[in-house]
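Next up: a single chain in structure tokens, the form predicted alone.
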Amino acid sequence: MNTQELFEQVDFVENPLFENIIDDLTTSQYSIVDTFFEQDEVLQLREALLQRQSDSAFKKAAIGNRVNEEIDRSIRGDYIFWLRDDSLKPDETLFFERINAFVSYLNRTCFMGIMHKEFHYAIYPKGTFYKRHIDTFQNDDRRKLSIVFYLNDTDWTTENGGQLVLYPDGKPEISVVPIPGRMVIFESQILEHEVLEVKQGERLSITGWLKTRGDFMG
């Protein structure tokens, strides 16, 4: 064992929040967390999304990966804006700093081999949805973990719709109300899921994936 490895072992501090997420993923293949970010950070990220929206930065989302994209409103109806490292606002940088800390922890404790990430804002207007699907493609199996982080109004309820429904194999479905500050993390290659129709308002989130091997998104 070299000096750097010894230093890393001594420097390691267990993170209870990250440990709980890992336990959930191990036992249930998903984790629902309401404390990944502080309330003021959630509000700041919501404002950053709304600013991107006012700048007309969003485009209609497609199905498939970016090699084989196809817009199909009968399957999904959201609008997205990709978050790229070279054009982040300060609040968006904070988001990625926290995600990077989580990735480092996963790689160090679980040897997951996460090398890249990709995230985008997502807006689901009233009447839109995303039918049941899985987050991997026939020509691209690099996605390891899917992450959805909600930035809705503080008064969002089940009456607004837009629930994320997870379908664990052989178990009852899980319906997740997208309240602001809630984060859902699940295994991309295993869990089928869908977004139910939005009944009121706009459903706002940051959605993305932690990936193995290389990708141009960084």
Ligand code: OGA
Second form
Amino acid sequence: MNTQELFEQVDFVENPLFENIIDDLTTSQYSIVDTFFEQDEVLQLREALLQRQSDSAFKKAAIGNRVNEEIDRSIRGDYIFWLRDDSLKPDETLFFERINAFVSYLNRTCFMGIMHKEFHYAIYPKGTFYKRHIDTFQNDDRRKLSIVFYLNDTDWTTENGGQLVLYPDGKPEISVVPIPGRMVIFESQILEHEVLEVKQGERLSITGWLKTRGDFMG
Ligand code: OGA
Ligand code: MN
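Following the display of the form predicted alone, present the structure of the form predicted in complex with N-oxalylglycine.
Now the full complex is given, and it begins with the chain already shown.
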């Protein structure tokens, strides 16, 4: 995705869903929405993830390049596949079209200056988790908004575990059940969060970040 595409001019039409998300982010640092995609689109995206899995595209996620795999596993246990602009399947293109519309809307209404994005699929097998953290790295503060979109089986419940727990500053924690089609958007630099251990099944998602500036600034 280049800057020009993100700034493509479209006639402005107020979007109630996007407005809701913006209101939530402004008041509570996070937003949880279940209608960003239609049910059949969620199924299509789930199929696309499963296809990538059967292509053996996933790799163990790391938390940095100076730690060993054992330390990584004690912090996060998921497997990821980065979605690259130049090799997307048609269903994955659908995901980005909607995200791009959201980004254009944000830039137009909130002057957020989102210039770049990065997204990956994530699979958390049974027994894995991601310990409490925030989504920014010491030398890279470009991540502005985190987006997690769940592609789990339709019968996913609390029994399956894998809840996303959000820790808003000074407020009680929020436990989010990752039901399919649910999207959680939050401030990357502020909101601490964790993924609880998966107890049953495989936890599937698309996770990504909307970032400011195109270049690495250090
Ligand atoms: C992450 C993360 C949350 C989730 O990948 O950084 O916190 O619910 N994911 O998968
Ligand atoms: Mn995170």
